[in-house]
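Here's a solo chain for you in structure tokens, the form predicted alone.
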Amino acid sequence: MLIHADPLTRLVDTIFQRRGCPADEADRIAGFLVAANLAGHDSHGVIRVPRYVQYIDDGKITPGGDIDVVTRSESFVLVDGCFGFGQTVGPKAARLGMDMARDNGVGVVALRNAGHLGRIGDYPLRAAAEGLVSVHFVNVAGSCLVAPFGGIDRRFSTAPFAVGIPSEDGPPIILDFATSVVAEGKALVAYNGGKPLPDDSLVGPDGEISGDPLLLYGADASGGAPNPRNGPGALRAMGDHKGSGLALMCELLAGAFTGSGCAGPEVRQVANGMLSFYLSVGAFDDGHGVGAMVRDYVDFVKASRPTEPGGEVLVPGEPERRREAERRRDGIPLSDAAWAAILETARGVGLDQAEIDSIVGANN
């Protein structure tokens, strides 16, 4: 089915308000999730709604939470998210880093114990809009999902990595990816009847390579949100030894260095850690023209002859911008299973069918 962004945002917003989130927080959560769908990152979009509500029900995340500044200087800060919603504590921590970069040229933020931060690409986008370069190493403590290169057993989280660079007179360059072949959320999309996974996404307990999401979730979701801990297999690290090595660094920098904890070996409450570097372009540009150099080099890269007739070389961020324009016009695609799970969650927080119909209108 297709549903337009505005009614979908209103429905998600209402669900989280009904489940105890302050109005501004519910609005942020809905905005982050729907923005991910608009950009084509369905793995970090509204498919997360049932799981987020389950986190609240299980006491694993605190609505209306705030950050705790553990230690800070003029150019760095260590922040505890206190298991608040990532869409609340993440932007607050990022704001500290961006302000430090604006005032001092650089800001380093170590964030620990955050709820799911959502699509990490949102953070470099926000920084680039303020003329800042940013680099983000992320892990998920307590979420052992990915096998290392050459291994079968789970050892890493999906360990996202993101970079953003402003461009003069043009959109920013935004690189954002999980260090696994696919993000866990993409496996969740496939599990719920959405786009199938590539055939090399997972490894089974016998070492067989597969694209079957049941290897991650198991055959029985036990009536609740699918749990990636239940399956007998693992996601695979992208890029063989290179992706596996980057995943290790994300675990060590975002998990061990921040104090948030690594993906394993102990079973603990799931939380994001993120180590972010914010750099002011203005502070580092001594007149050599950073913005113009970025623009000119991007144009040079895109001018490479395409491998296929009528093809095009794209740079990071372009596919997302094009997909957003398309989905704002035509609507956001959701599988029947994903939509049914969202509606079930809405009813579970007290919305009746008449209220749902009044929010989503003809899209229901």
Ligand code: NAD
Given for the second form:
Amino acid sequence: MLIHADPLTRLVDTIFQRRGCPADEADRIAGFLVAANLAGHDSHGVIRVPRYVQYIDDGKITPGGDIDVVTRSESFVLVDGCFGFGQTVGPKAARLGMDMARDNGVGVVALRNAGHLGRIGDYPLRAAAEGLVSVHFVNVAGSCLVAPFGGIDRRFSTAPFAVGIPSEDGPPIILDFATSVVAEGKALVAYNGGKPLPDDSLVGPDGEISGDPLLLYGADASGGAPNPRNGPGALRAMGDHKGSGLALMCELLAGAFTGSGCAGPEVRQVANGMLSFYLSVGAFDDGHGVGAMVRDYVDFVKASRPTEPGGEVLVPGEPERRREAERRRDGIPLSDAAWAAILETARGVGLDQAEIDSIVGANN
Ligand code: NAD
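Here we have the form predicted alone; I need the corresponding form predicted in complex with ligand NAD.
Time for the whole complex; same chain goes first.
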């Protein structure tokens, strides 16, 4: 099915308000999730709604949470997210870093124990809009899904990495990816009947390479939410030894350095750690014109002749902007299973069909 961003945002917002989130938090959760769908990252979009509500039901996430500043100086801060919603504690922590960068040229933020932060690319996008370069190393404590290069057994989370660079008179360059071949959410999308996975995404218990999401979730979800702990296999680290090395750095910097904890076999609360560096372009630019150099160099890169006739060289951030323009116009595609799970969650928090219809609207 296709649904437009506004009615989908209203429905998700209402679900979280009904489940005990303050209105501003419910707005933010809905805004971040739908923005991920608009950007084409369905893995980090509204498909997460049932799982987030389950986190509240299980007492794993506190609605209306706040950050706790553990230690700080003029240019760095260590922040505990106290298992609040990532969409609340993440932006609060980022605000501290961006303000430090504006005032001192640089702001470093070590965030621990954040609820799921969603699409990390939102952070460099927001920073770039304020004239800041940013670099983000992220891990997921309590989630051990990815086999290292040369290994079968799970050792890493999907540990995403993101960088954003503002350009002059043009959109920012936003690189944002999981260090696994695919993000876990993309496996969830495939498990739910959406886009299939590349056939080198997973490794089975005997070392066989596969694209079968059951290797992550197991064959029997027993009617409950699919659990990526249950499968006999693992996701694979991207980019052979290089991607596997980057995943290790994300675990060490976002997990060990922040104190959030690295991926491991113990069953503990799932939480994102994130080490972010914010740099003010204005503070570093001594007149050499960073923005113009970025713009000119990006033009040079894009002018590389395409390998395929009619092809085009894109830079990071471009596919998401194009997808957003399409989806704002045509609507966001959701698989039947994902939509059914959202409706079931809506009913579970007390919305009846008439309310759902009035929120979503006949033509949405
Ligand atoms: P992906 O494989 O789709 O890669 C996305 C990146 O590659 C973007 O920067 C995009 O602009 C760029 N890109 C894509 N096609 C391109 C092309 N043709 N030319 C140039 N650049 C191109 O992303 P992914 O690994 O599936 O990650 C999806 C999302 O999952 C990300 O937003 C990530 O932050 C998120 N994630 C979050 C967590 C978490 O714990 N919060 C964990 C893992 C992943």
